[in-house]
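Presented below, as structure tokens, is a lone chain in the form predicted on its own.
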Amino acid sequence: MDGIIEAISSFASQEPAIYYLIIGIIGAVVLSAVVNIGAMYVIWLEVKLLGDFSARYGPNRVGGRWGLLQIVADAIKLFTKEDSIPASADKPVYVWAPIVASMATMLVAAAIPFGALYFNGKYYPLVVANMDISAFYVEAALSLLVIAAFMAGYSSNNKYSLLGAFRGIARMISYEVPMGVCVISVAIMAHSLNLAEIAQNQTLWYAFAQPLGFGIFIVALITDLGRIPFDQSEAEEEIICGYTTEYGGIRWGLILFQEYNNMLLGSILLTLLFLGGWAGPIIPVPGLSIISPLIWMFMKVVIVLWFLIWTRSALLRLRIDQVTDLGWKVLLPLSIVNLAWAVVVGSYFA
């Protein structure tokens, strides 16, 4: 490992421009593959678990008994469907809305550590852009999803799509504020805005150090993802499909994938901020000791995903006024209380 690191450092010192270009291309390709394939199997996991929760089979035809390739078949179906654009739509905006949503997701993914490798007593975070302010950067990049939702609803020239977009925007804005305050509270305790450092500085998981902030962040995350009981932009009992009503084929698939990409990234973000990230006992087995942080990270993220899927099957949908009231009148004041708590006791978690 030391030889590989020395070789990369030597190459970087000789040809920095080429080095950064190559690393950037490789990072972008690997990041896109990991996030999109991960989102595909998050969809599979949700369908499979929802089937188990409601005593149904779930996917079991394509890819063996567990239907592991069903989501691949669905992706191929979406790619081959007819791509139609409403005649009265604002075509440039209509076309770019799914692309902006996907770009926002990739911008978020670039700054989130997906785990770490352990070697010679040190952790090496697996992140494309290890920024000093990655926590704030992620919050800023997430705000682009509001623009994408408005673009999709407005450009469709459909009043139901526009209403769905407004409901989605009201939901996202009202919960991104308390979510951001919770991120600030965590940063105060960790004395850092770097997500990798926040994960590594948790001598005590912040889920226990900030139980109020942990609960607020979970509710805000579920709401920001637009999942039950907070999915007002799309209601399953309605004929319409929110701001994606006029979308079909691969464009609709891109928006769907963006939602599950964000579900995966949100679960990773929750793990990094409150559940110690990749922290866990190093497995004393040759070969496994290096990747043991990845194993712990994977297990924690799967548990968070299971919880998010369980809420969809267990809870009832709220009205939009109930959702906004909960965000502005309950969660925001509580997040400020949690911020004060973090300021007071933050010095004990240095």
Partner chain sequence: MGISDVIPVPVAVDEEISKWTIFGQPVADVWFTTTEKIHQIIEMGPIKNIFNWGRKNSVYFLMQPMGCCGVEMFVFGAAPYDCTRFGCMPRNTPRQTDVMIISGYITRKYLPVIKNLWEQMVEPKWCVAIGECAISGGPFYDSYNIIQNTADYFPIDVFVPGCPPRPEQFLEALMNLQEKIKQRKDKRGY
Second form
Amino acid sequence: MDGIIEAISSFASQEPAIYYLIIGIIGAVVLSAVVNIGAMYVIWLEVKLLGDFSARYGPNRVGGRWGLLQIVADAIKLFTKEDSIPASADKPVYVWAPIVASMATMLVAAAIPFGALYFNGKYYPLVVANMDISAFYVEAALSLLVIAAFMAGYSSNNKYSLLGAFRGIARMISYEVPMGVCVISVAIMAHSLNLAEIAQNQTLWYAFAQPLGFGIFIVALITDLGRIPFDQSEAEEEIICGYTTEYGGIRWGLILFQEYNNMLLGSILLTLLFLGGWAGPIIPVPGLSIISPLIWMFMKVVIVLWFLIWTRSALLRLRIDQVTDLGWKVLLPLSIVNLAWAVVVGSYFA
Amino acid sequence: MGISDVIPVPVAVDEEISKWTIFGQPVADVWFTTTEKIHQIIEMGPIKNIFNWGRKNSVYFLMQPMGCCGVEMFVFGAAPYDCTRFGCMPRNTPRQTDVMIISGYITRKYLPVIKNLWEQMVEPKWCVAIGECAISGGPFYDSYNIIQNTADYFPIDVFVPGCPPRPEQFLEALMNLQEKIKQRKDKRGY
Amino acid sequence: MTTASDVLSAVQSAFPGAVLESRVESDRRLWATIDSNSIVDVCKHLSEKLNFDHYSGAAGVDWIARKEMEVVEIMASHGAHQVVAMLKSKTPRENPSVKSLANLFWNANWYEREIWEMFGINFEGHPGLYPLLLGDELVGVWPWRKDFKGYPDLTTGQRAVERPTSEGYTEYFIPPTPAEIEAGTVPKEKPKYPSFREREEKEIKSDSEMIMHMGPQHAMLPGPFLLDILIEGERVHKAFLDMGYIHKGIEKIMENRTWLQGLTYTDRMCYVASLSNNECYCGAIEKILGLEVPLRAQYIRVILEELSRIQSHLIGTGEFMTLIAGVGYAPWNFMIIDRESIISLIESVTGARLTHTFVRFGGVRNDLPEGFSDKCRSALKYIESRTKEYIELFEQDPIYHMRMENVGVLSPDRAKRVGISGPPLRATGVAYDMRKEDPILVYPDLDFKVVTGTRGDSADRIDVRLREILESIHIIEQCLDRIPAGPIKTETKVPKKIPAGEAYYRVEDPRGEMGMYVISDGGDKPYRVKVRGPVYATLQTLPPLLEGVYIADAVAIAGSMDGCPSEADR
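Having seen the form predicted on its own, could you give me the form predicted together with its partner chain?
What follows is the whole complex; the chain from before opens it.
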């Protein structure tokens, strides 16, 4: 064991470029596998939970009585469909939009710790790029999604798509600001912009230390994810499927996966920022103590996902002007109040 | 005037891309229409069975209520009959659907509309005719405004008689279609 | 109370010589043939002086043997009195033309357009005679005339010629039938008018406006029709409505079927209210025959019609909720589950889920099954508790109030003027219900109140529907208590040939006022059946209501009207 580590470190010092290339490729492959399989089962969870909320079974024909392979069937179908591009579409932009969307998601995923391992009395966060400013970076990378949405909406040459893209932009702009201010408040309290450190520094969960910020962040997160009551950009009964109207087959599959990727990443972000991340009592069983932070993290994320899906079956959709009103007139002032609160309380704790 | 007039469409970029080549083939070909070529390769192989397994278990239908059967279609999609058990879901845009349910009378005025919807759906796609009207015009067969020979316009795989059929018959039609896809006996040969 | 004879004498004294023929059928029905020159003045007098503020519709009749055509104007009142005046004006069959009422009554517009495209009767002074139900190919052949050669047309689909449009879409051209060509009745000169697309594109005033199509296939629509909205950003500036995507020509088909066969077509006019439509058709024929329906049959009819109202309101409300909440919204599924319990109840009596053909001339087809009463009571108890839950749910939901309140507000005056009926009218506070206005069956003996709203907005329309469910449950419970034993059909045999005569019969459909005007010439088939459906009036009201609202509101308004395009198109 020690020999292997030594050999690797000596290789890294001799050929740093090749070493980081190999590490980068491994990280990217693992990351995209984890994120995409995670997204598949977020979709599965949503379909099953939505069924449960509305007195239905949900898929139960493939993959046993829980329909566990349903999403695999969906993926195979989507990925083997015809690749259709509307004749009047702006082809390069149309083709690149889903790719840009996936790229933005992967950029976000790279900086988010998915959990941690515990050994020798220390937490080792599982993150591909452990940046010092990862909270700030994630915020910035999330806003790339709006560019992808606009590319898709504009290039489709469809009125529904265009309206959906406009709505998406109006919505995202008005909620990025309060969301950013919430992240700043958290950073002030945690004295760090590193997501892993923020998670570890929470002696008291920030959901309790700044409940206002927690509420605002949840609303802003749902808006960012474009879920009911804030799914105006894909309001099916108004503008069909919004900016994805003209997308079918694999391209739509990419956009769909990206949406659920974001849902997963959003829940992880919420857990890290406000719910103490992987904090929880270490299970005193030899094998389990290493992954016990992962178990806590997983449970918290599933609860957040459950909440996000529950809102979809229980709430109505807001109108776009009401959404922007809520963002600028209510959430932004409140988030600034929360910032002041975080400064006062944070300096007291310091 | 729309937005495409305000922001110039980068036609030049498009033309530029069409000039590039890779391995002697135009980039645009490889980039845009590879699925057809892939289809040709895998047409006969056993991998097709895996594809068809995926397709048969994930049949999204186009939400298009037309007549009495349209009301039963709502019920078919909702809780009491729950088509999502079979991986069947309603979608609203033809681009994202796999099966078109003709759920009623096709009139002179609606024929071009439904044909265009069918053409907008991406392959592989299937068509199911639900109810007497969709099969032959039903009780309105001799009207001046009704198309009787639906099967001449669409490759219909499953015909469901009834006026209107019960939601259970919708489920049966769905299962028949799945069986057809599995055995590669559907009209379009997927 | 004003009776039909009072109205007749008032008209005769105001316009001496204008009334050519008249018949007072009962206190509530007045039939009169008015001199075609003074029809506008008579209608104006009726609406201004005699409280006939409800223009209910118009029917065209082709009297080919007498070489003349008739336009029948149906006038009623919103509660001031209960007289329905059927005013006929005649015009020769060559170049038929009558005066238009479109400038007098706003909602006469669509009824006259329909008569023009079907019969070719020209309306002088009409603001725009464009086809409404027919495609452009059929305009000019006047399909509802008695000498229309293209009627039994079994080859429509085979004759269609496919051709692409300049934009790359598919279009079809369907040439006339061989019978038409042989008879030489193909019109050489088609009427000239701007097409629907040209008409809407003319309204685009600036570069920032565009037309968005909602339909013919759209997630919002309960069936195919075309709602085009002219939008600037998120604002709707103008709305245009095109129908006829599922026009089946039911009225023409019924003229070629026997009286009993025609009953099956009433089922398929509006498939969630088929019992009301059955009742309307049978009631009209019973009126011509002078049949008395046995008491037990009357109670059975009332029970089933109210059950059918409950299920219609449940699916209407549920569908509407998906429009403003998406299909993932759980109460939509709960409403469908509740509706299934009612459907299975109806099915246990009639044997069908949607299309029943259950009401028969002079009675009903079969008796209630054993144990129906207990099953019905327990189902109703369940529905009652659930409906109260829904009302409470919507009351407590802040987003529901934000989305629905003060959206699509109709004032009582405007609602009366545009001729809307049913829950959208009652939501404005006008207590206008056929079960009270034109009572049929045993409704006069039953205790129920007309549910009304106060604001006339989308929230009120849903609220009225939900509270009507409770009222219907109350009615059914009374019926189950009182239902007597006895025959379910009249003793007298209903003849194959109905004696010559005419009748206009109105019932309260779940969607509003449903009226059928049936003419018999003594044969075994109807001479003419005119259906005055509630959705036709509702859809006509829709475009002006959408002006100036947001797109999302347009969906909320159109959905709350609970339209059923199949009935409007017929």
